[in-house]
Structures are given as C-alpha cells and as structure tokens.
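Only one chain is shown below, in structure tokens, and it's the form predicted on its own.
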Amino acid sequence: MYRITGKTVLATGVVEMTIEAPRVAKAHKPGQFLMVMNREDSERVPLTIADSNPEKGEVTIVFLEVGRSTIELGEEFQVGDDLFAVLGPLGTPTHLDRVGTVVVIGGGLGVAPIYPICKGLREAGNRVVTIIGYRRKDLMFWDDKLRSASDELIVTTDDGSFGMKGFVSDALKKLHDEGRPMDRVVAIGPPIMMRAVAEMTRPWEVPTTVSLNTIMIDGTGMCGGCRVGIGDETRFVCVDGPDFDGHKVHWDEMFARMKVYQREEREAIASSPSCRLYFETLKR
C-alpha cells in the first residue's frame, strides 16, 4: 500500500497530493509519470510525478479532478489513507542537455510537470525562463516555486487579473519580438496550448519539446492506446515519450484520439456517487 501523506487543495479542482512511495522516489527523474489505482477495482491512471524527496522517499502528484478516478482520488482520500497501487516511475525522462537558454512554458495544470524539468535544466547549466498561464487569478498555483526554480518568470492569465493579459504563447511571441536569445522551448498543458506554441516556433527553427501524456491509458505500451504519428514513424506516448518533437506530432491524430473514449467516460462520472456530489456542488 502506498500511504497518503499530504493532502492541498491547490484550487478549485486542482489537488496537490504526496504519497509515501521510497523506489519511486529514489529513481524519479524529470519528465516520468506514475500509474495509480485507487483501489483495486479502480482503473490506472497516468499522473505525471511533480516533486519528489529521496530522503523522505516520497513523491508528490498535482491533478486536476476532472474523471471518475481523479474526482474520487481528489473526493475520498484524504492524509492517511492508503492508495492500491503506485507503478513507476515510468516513461522517458527528459533530455536536460545544456544548450544555452530555455523557455519552458507551462498551461493550466501543465505548471506543476515543468516544476523538476526547470530544476534539471538549470542544475544543466542552462539559463531558464519560464512561461506559465492559468485562466485566471484565483486558479493559480506554484508560481513561487517555479520562480525559486527559474532565472526569470513570465505569468499570464486568460483575463489579465495577474500578471501579463492573455496566453502563453502571446508571451512568447513577446520574447521573440523582442530578440531574447531562445536555443530550446518545451512546453506542457493542454494539448491545443501545446499545438500553437509548436506551430509559432516551427518557422523559428527553435527545437521543441512537447509532452503527450493526456492519451496514455495503460502506461506500459500493451494496449496500444496512446499510439501517435511522429513525423513518418507511429510511436507510443508512454514507452516512447511522454516528451516527442512537437514540429513532427500528427496533431489531428492526437485529437482525434483525445475522443475515443469519451462516452465511457461520462457513463464512468454518471455511475459514481462522489462524481455526482462533486459536480452538483460546484454548480452552486
């Protein structure tokens, strides 16, 4: 059993979590993710690791409660209970090579991933400036521990009720603008966030890096559910990635497998008594 340690409501939906896991701890490097169950009846679901302490031998997850196993992991479990099952970390880590300076953009709940990616590229040498976004004020979160993790750091919110109006990408196309020396972009978040970005740095010629995790199902590479065409070749986001060139993903393919189980998901929220709970508070 992998025991809850620490338990934070970050924002409306968006739950910090730490859990008592010492392998996964140790062996965590930037970019890896984590398969949890609930229970043991419950489905696996791929949470990337956003944090961890070797020396406590815990990790620390943040999601966003949004289907049936997320709403009930954010609803139901609290500081010490125990979770069924922690897998990892698995995936690809991210390549920390120093090339010089870095923009690292995170959207929404794509802040909390880039966290240890920022640590890795500076601990690299590199010079990193980070872009995040969130919707709007009151749903921000970790801007202070991005900012302890980066040389310089550009918020942005959808209404301009904190920082810079508008998106990270508009951020980013400022610092293009402005001649700011840019060798490396990776971006984390919602997929049409990561799709722009790729398309406004491709005519740039500034590499890339995007991270598909939003498709993986069974987070080993058998069910083949999170195959992706990458440039000429089909790749497996999570034996393969989650981190792919963003200039080669088939983005069309990658939304159109964002839908395949769309209707089992709502049956999944429809047939769950927290899941209904959750959704009637949150219309009051």
Contents of the next structure:
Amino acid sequence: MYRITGKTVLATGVVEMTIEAPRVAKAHKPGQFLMVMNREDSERVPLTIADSNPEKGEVTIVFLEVGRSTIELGEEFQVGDDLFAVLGPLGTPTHLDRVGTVVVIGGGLGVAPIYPICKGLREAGNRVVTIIGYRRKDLMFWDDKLRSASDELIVTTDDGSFGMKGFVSDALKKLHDEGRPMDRVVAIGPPIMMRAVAEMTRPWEVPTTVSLNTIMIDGTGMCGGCRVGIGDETRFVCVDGPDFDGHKVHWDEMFARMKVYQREEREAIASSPSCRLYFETLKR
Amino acid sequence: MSETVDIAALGGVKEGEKKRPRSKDRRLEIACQSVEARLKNFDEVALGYSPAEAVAEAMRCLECPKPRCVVACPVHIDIPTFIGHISRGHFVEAAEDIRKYNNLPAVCGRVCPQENLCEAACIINDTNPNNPIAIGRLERFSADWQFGHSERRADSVAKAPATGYKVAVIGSGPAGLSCSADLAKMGHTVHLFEALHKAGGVLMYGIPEFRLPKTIVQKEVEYVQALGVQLECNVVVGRTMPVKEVLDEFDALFVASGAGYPNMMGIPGENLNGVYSANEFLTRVNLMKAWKSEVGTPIRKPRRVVVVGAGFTAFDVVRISLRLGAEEARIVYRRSREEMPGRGEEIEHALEEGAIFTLLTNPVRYIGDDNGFVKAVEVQKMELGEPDSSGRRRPVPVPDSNYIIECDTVVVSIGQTPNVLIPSNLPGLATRWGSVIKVNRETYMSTVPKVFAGGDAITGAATVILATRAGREAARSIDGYVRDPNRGWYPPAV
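Since the one above is the form predicted on its own, can you give the form predicted in complex with the partner chain too?
The next block holds the full complex; its first chain is the one shown before.
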C-alpha cells in the first residue's frame, strides 16, 4: 500500500526516499510531518515531509540513519518494497504570510524540510534568503534544489571544505552585521543549532520559528510524549507544532526529554543485525 | 451446522424438554491464572468458562418473562433468550442473538461493568444474595465459541438490500464499530476511517492485553469488515483529508473519535522524564506491545511507580507496571476507597497482584534528578469535605501534611478529553469546553448538517458499552436521515 518508489543515498547515512501515499501527498503543506512504520512490529517514527507530488501521489522524506528504525529503513528497504504504515500529513503547517525578507536556515538534515517552506514563502511574495550548513562538503545534498527555491543561497561547512567556513549561525550573524533586512527567521535542524539561532535573534527581536522533532508515538495528540514547555504553557509538538516561537521554547527541558530512551535505543541498536552491520561499515 | 454439542453430557436442556432452573446454586466462579503466573505474562487473567461450566451457569437462569437485566442493559440485549440458547447447547445461536443488540459481544463480555448493570438487576439477587447469573461471562463464552467453532460468517447475516447511501464513520473504537456494523446491516455503504495503524481505538491502545486480548478485538473488527464495512487505517480526518471533503463525498458523517487527549494536572515537574500520561504509557504497552522485547517501541522498565488516579485506567497502569517487573506500584488517589470509580474486579485483581493504595493523598509537585528524570513526588494529605457536583465528597487539603514518595516513574491517570482536531476543522460545530461535541441526545445530530457524533466524543471518557449504545442509536438515526427525502435536521439546542 505504501510502496517505496525512489531511494537515493545523498551522503553517508542520509537517505532520500519517495513513497506512494496519495492522500498524504494531496493534503501536505510545508512544515508538516508524517509517521512511518517499517513493519507491523516497528515503532512509529516521525519524519518531516521534504517534498510532495500530488499528481503522482508521492511524498519524499529525507532521514538520517540514527536509530534502529531509521537504520533498518535505510538499509533493509529498497525501491518496490512496501512500508507497513504511513500516516500524515500531521502537525500545523508553517505560517507562510508575506512579511518581507525571510531568512530560512537549514542545518544538516534540516536542509530537506526547509525546501517546501522556501518555495511556499516565496510564492507568498517574500524575499527568501536561505542559509544551509553541513559538517563537510561530502555531506552536502539538495543545495541545487535550495538554490532554485531561494532568492539568495549561502552555504556553510564546519571545516570550510565548501562555501563559508563556520556554522549557519555565523552566516546569520554576518547578514545581521551587514545590516541586511530580516523580518523573520525560520530555522530547522539539530536542536542545538536551533537554540543557537534563537538565542542569536532574541536581542535583535526578529521573530524566529523553529521546528521541533520530539519523541512521539501516535502523532495525533493522544500520547503527550512530545510535550514541551513553550512560554508559560505545555504544548504538544504533534498538534500544536511542530513550529514554535524559538524565543519561547524551554530548550533545557526539551533536550532532557529527547534523551529519555537513550539507553533503550542503544540496546535496540545492539540487538539489530542491520544496525551492527551499518556501524561496522561506517568504521571502515 | 458444524457445531456438535452433546447437551445431555453437559447437563443442559435436551430437545423438547422443559428447563428446570437451578437458581439456588451458587454462581460459578471463572477460572483465573494464579497471581504468581499472571505477574510473569500479559495473558488474559480470566480464562473463560468451559462448555460444561457455561451450561451449568446458564441452567441457573430463570429466563424470567419480565427480565430486569434487559432493562438494566444499556443496549437491552435479550439476555434470557441468549442464556436459554446456552442452556440448550445452541452456543452459536446465543452469540448471534446477542449480536442483534450488541455488535461487540466478545469485548463487552470482558470489559462491561456488569456488576453495576445487568447482574445488579438480576432477580436471583433477591433470593440468593450475591449470586446473580454471571451474564458477562456467558456473553463472553458464546462470543468466543462463535469465533472458535462456527463456520457461519458475518456475510451470511441477514442484510437489507443496498440503499446506495454512503456514510463515513470516523474512529473505529466501540462507537464507530457498532455504528458501522448496524449501518452495513441496514444496507448502507460504510467507510470507516481510523487514525492509527490498527482498528479498535481504545480497545487496542487503552485496555491491556490481560483484560482484553488484541486478537479478540481484531476478530470483532474482522466481523464488522465481513459485513461489508470498508476500513481504512492511517487516516486522520481533519489532516489527511479535510472534513469538508468527507462531507462532500458522503451522505452523512458519524464522528466517533473518542476521548484521546490526556489530562494533566499542571503541577511543577510534570514534564520531567519518567512522568507519563496514562495514554502514553498504555499506548506503548498495549498498541505498540513494548512489553515484548522484539518490537521496536521501547518502554523504560519502571521500578517504583506512582499512578495518580483510581479509575479503570489507573488500575490498568498499575497492573501493567507490576507485569513489567516493578517492585512497587502505588495508586495515589485524592479520595477514599468508597469513591474509586474503577471496576470492582479490577480493584480486587490489582490488590491481589500487590498494588499499594495511598488514599486521600494528592501530588503537588514532581522532583527531578540532575538528568531531568523524576526521582520523587511531593504529595499532600487530603480529607473529605462536603459533596461536590459529582455527588462525591470533595477532597480538601490537610494543612502541613506534605511528604515525599520516592519513585522513578509517574503515570498521570486523571482522565481524557476528546481530541480537538475535528471540532477545530469544522466551522459551526458546537462543543462544550472546545472539544466535547454537542449533539441532540435523541438524534445524535450535531449543529452541522450531515454530521452526527457519539461515544466518548460527546460524553468525555465513559464506558465501552455506552459508546456501543451510542453507535447503534446513532445508526438508527442516520438511517432515518439519509432515507428522509427532506433530510430534516434536528440539532441540539445551543
């Protein structure tokens, strides 16, 4: 029912996958995510939708092979295989109002989900300046797609092997120092990077949207496992988010909550043959 | 007929004979797993009657001409008739007869609070106190027997000719399943949408395996599908499809999306790791089967558990914790034993299994360790004051009575409210408190034409049998509406 129609390894451990899911493709809006179950006894994994094609009835995800389920998805599943379940699109879509100039930041895997957001913001009449960052040149992907979806594209690598040397936050600071217009910032990527961006824009008073990817089970507002403090309230990432005001997120709490199953995840990886093989290959 | 029952050997009523009820006999206990055994597995605790036991218990029934049990049953199952069938060895007929009134007999036989309903009304209580007919156990027996022994399938059930009307049902819990089954029998085309990857709703994610095996739930779902209901999982109406699209495509829409949004207390420390909503804890274990080592979904094995609340859910959580190996599993409840809303049998089973009750006590804050994991809860003692709106005495804090209970897991089981996804995507839908859908209690019609609602979505969290009843009553109303040339709409007063 949910057939894999395309699979590309974009960089070590980064996999792009296209899946047949006509209802999801038709309803998808930028900023939303889906839940994947590889097999009937697999966990439900939330993954951001990176692109959709309603005509073909397909959605694209880009994921990092980081836990047992994503490693098994990337290593064991090929084009033509069926996934047990795909549910979506979930979450509240990103607000795409016209505000002027929007700086959209994608760090690492976050480069994928900002693609539909850049397109949407531009269609709404914004000028879109995009900053994408990778650790090294050989981990780069989708920079051409992002270039086509942006008015201006800045690429950073941590080691300087491509584009500007440094983090995405360094590129953001440079834009600000140059006095460039910045009516809104959207940042998606590792939590540590989103926090760095939010802390940077706070004194500038530039509204900053971040997209959280916390632990969840159902993705529909039922379990509350994804809850996180936002300002004075507790909110559910799955239904109230995943987008939140980066200046209001209780980052320390969120970081702690991301680690709740660390021990169990290590055990799960150790018990999975695909995971062991994957890590052995990585070492070599 | 494939079923062959030697009724004489079982001590029942032979063909052409008259029944001589043995109502003075004691109610027949049901075999259960021993406490030691069941704490080491997730298998069903109550093992069910054998045919001989079922017939013996059925032989106690007077088959009253004016049965009080039928009146007390929310869906008015013809109890004497189905028990009559059992006492004559017609086990499949018994199940089929129940199905005229209740589409989920294997489920309701297990989880319905019969002790407060049909069995409380049984006339035998008058002469043989505390020995009512074990109606629930007999219901379960006949449904299980049908699943296990009958060649008769749902496709042979009498169905009205196809009407051509299309009805969408949102949510495949007890209300949705019951409504879908009845609408299909009435000849309508029924499309049943489920958000999760398995049908059954709360029967799958909420009620644990040891009270309601998931294979039983799936058999009930398959039965409903065999009636012609088209089930589609992984669809969140309001996200995967706009509600408007469903309204355009179908003649009527029944919202049975349940009460799946967890209530929390809003006290400090509630977002610490190790503090769960009951929904999360139960979903991990029941739906995702985290208790099995080979599945993908993890659960942190609790060692010392504090469960806040004393309803059905709280007892399920406490008993799951003990099966996961908890050394200490404690119910913390702000009222006393008298006011506990849980079912008697569950409370007894929990006590047998070693649950600790800390009553007249309420959490005030959770205390975490340096890594953000809960390590203790600060509680406050309570005393009972004047009765409140629920008729129960209101708990009042006792000054300077706070103390600390150490724990590594807290499960907040203080109730659920309906999900706001459908109301927030349906302009004009009147609700109470933003989530509980308002309907006319006669017609189940909401304030939006074509949209009916029932089950926990209109009441807040209640029981399986009440949801089943709402589903069936709503089906009758929907049937009348789609056939009505004027499509008369009788919404609730707002």
